[in-house]
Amino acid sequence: MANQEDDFKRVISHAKEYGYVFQSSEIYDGLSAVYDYAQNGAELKKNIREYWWKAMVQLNENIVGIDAAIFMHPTTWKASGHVDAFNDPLIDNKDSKKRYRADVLVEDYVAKIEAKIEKEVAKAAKRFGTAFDQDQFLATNERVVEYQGKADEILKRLGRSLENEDLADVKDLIEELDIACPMSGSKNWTEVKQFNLMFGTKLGASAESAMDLYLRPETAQGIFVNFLNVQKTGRLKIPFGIAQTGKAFRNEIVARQFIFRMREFEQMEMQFFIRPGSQQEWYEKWKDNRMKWHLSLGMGKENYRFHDHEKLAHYADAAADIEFRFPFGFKELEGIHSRTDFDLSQHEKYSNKKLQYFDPELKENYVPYVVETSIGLDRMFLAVFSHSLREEELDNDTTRTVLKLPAVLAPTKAAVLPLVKKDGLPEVAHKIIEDLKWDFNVVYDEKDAVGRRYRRQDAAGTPFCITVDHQSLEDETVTIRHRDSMEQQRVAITDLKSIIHKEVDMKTWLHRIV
């Protein structure tokens, strides 16, 4: 465990250090569990969101893309259930004084059982070499069994007692795992209680007349109570999707591990309205389809799994997580979820507005069954800047640090460095970065000796380095590093869009999908 601390530590350092993530309003010693976006950072984040809705919008000829607002009509949340049942199980430490999410003072239980699961794996891969069956020994060797028998019978208590609101079972289950406080070490432990997670605002010039609203919990309600003017106006045909990204604020009150859990946070959304009756079928295939798009980043598939939820929210027949190995262990990355009619049968009988739709081919009205694929822009920002982070020990004894981000969503595609500040070499880069900056984000860099800028883009995610040399003067050929390999190749100036463009250019890397 002590060693994720430092790996997570170095990422958050990094993070800064490099201008991806800085604490929001750090000359004011900062807001907890608030960040804001740096240079790179907001790039980055960019990148992801395009590569979503690309994947999800511009390829898929049934699915549409809005942008509602974040403030809606209070009564859309009373209709939503959030009013009522929005909540999350918190237990507070008597000697500490410090409160915690009980599911997750839990799960974190679990997820030290499912550390010792994946130590007694390596020590049988190591032992067994190429003749390790990992399926095989996880299914039969006598202590993983016992582990995993453990581990899975305290999630299914703990989903149980959620579900029924047991929240005193929650609380015994908590004393029987002898449970301490992360901070002091005590187990003096307090009743568990729900506590609505909802940020409450104003709307109104007068205090006499402010109605009172709420700063959004998720982005989805936006699309349900859209549903209607969407359909109509866009003349779609069930099956059809509404997608959306945007900002949610939820009122965590133990927000941690860095941007995995804010309190203002964006979530990147698709709604998929279906026939009642074929919403298992569709949720399969949005399971499937999800994986793809996080694998087409090439971020490893024993990174990610599924977990089929325990516990089902109020509206859901199905529900399960595509969850990534953070340098905390597996956590959710996306969700995915059978929604069955509950969103828009809440709609109509609160607004008393008829949210049905008329299907031409069975001639008969009916309110659409929904699944939902559900993504946290930031965590999926935290999976890939984790992921890519490496210190790598080199040839020459030396190391370095090296952030390997899918080039299709690194904040600069390339670096122009001129070899010497003088002889002409700068105008030729600059005269290079002239031309490229039309189609990727590129940067110029003259300071220092050519290896040291090498390492810096390298620990700045940059894929390429384009060195101007003298040589270039006479024949209008450069040198090309690539981060990954390091490998360099002397090139035409006329050739660099065509090998970047082969390297980072979204169409490439999203065919892996299909």
Contents of the next structure:
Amino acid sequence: MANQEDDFKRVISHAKEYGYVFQSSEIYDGLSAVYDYAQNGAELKKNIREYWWKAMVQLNENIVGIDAAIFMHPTTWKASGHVDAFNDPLIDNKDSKKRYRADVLVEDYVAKIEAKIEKEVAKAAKRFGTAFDQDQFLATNERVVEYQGKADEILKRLGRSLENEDLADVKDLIEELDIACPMSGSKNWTEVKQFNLMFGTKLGASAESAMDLYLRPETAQGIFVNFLNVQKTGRLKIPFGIAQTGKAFRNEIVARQFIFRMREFEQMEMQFFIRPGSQQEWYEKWKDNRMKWHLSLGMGKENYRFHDHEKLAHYADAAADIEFRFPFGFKELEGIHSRTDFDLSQHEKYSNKKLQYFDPELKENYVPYVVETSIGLDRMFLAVFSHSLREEELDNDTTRTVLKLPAVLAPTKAAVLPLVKKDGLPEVAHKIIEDLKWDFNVVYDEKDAVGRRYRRQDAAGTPFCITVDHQSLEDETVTIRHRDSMEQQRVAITDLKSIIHKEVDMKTWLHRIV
Ligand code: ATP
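Given the form predicted on its own above, produce the structure of the same protein in the form predicted together with adenosine-5'-triphosphate.
First the chain shown before, then all remaining chains and molecules of the complex.
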């Protein structure tokens, strides 16, 4: 556990030191769970957004993208169920005065049981070597089966209690499991209460005429209320999708995991409109498609898993998360939800406008069903960033810190370094930058010895370093160093563009999805 915490602290401090993420309003001691993206962070975030947008909108003929406003008519949130049901169950510890999400306390307890299972698996794998059959071990080892049974039972009960709004039972569960406040170790808990997560604000100048608004807690509703406009103006035929990226706001009760859980964050959502009855098929297809998108970035299959929801949200008939192995364990990165016709039907009811589609093949009108994919851009950022940060032992008994970002997402693709600050080398370096900057983000760096500059670029996540030396003046060649392998090659300056292009081109990476 201590190790995980150290790893996570290292991620946070590295993000600050290398210009990725800063605490918001830091000079005023910051604002809890609000963060700013710095010069490198803004680029990484933009690249992730673009990678998603291209995969969704550009590569799918039947998906279009929109950009709806953050402010929406307040009735939207009545219709969507957020005013009545967008709550988290909270519980306070009377001694430490710390507030927690009751469900998260229980889930963390279960995560500890799962960690025990993983430990048993690792131990057995070592003992049995190549003969180890993990599936068989999981199904037959007495201790593991007992752990798994207990974990399943707890999650089932939690799901059931939350679904039935039986908050007293959630508290009973916390007490039965003997869960203590992680800060104080105290088990002196208050009752569990519901807490609405929406931020309110006002529209209008005078107090009397001002209208109470909410900052949107999800981008999805901006898609639903525009459904018919987009379908008609785009002459779209079912099945089709509408995608959007943008800010969402939630007054999260517990927000202490850096950019994993923020109060202002960005979502990338796609609502796929389908014929009623076809939801199971599309739900499976989108689960598969989204997992492929993740795997295309090469961050290791073993770091992802699906988690099917026990407790379904008020709008869903099936839901699964794609979980990622964050520094603090497997946690939700993306949700895939079969939302039925809930949202469109609700908006029909509250707006008194028909939100139906005429299906030319069936020759009938219906309210389409929806399968949604919803991913947090900031969480994806954290997944990529934390996974990429490594301490590597090198052959000469030294270590290096390297940020092995997928090259397609790296903020800066290459650094151009003159070996020395004289003899005309800086001029050649600048000329190379002039040529490359039309295609890639590149930087110039002449300070310190070249070895230190390499380390600096490794830590910043730059996939290539291009070094200009005296030989460059004679034969127009340079060395190009690869971040991950640290290999250096002598290449012609005229070949640089194609070498970099081959590694960072979005097209090549996206091809892995299909
Ligand atoms: P959680 O259970 O972690 O609170 P959720 O199930 O409420 O998440 P959804 O409403 O399904 O999340 O939102 C879709 C995605 O938006 C999530 O998978 C996550 O990546 C992202 N997300 C949700 N809340 C936050 C937040 N407070 N900060 C950052 N990202 C978030």
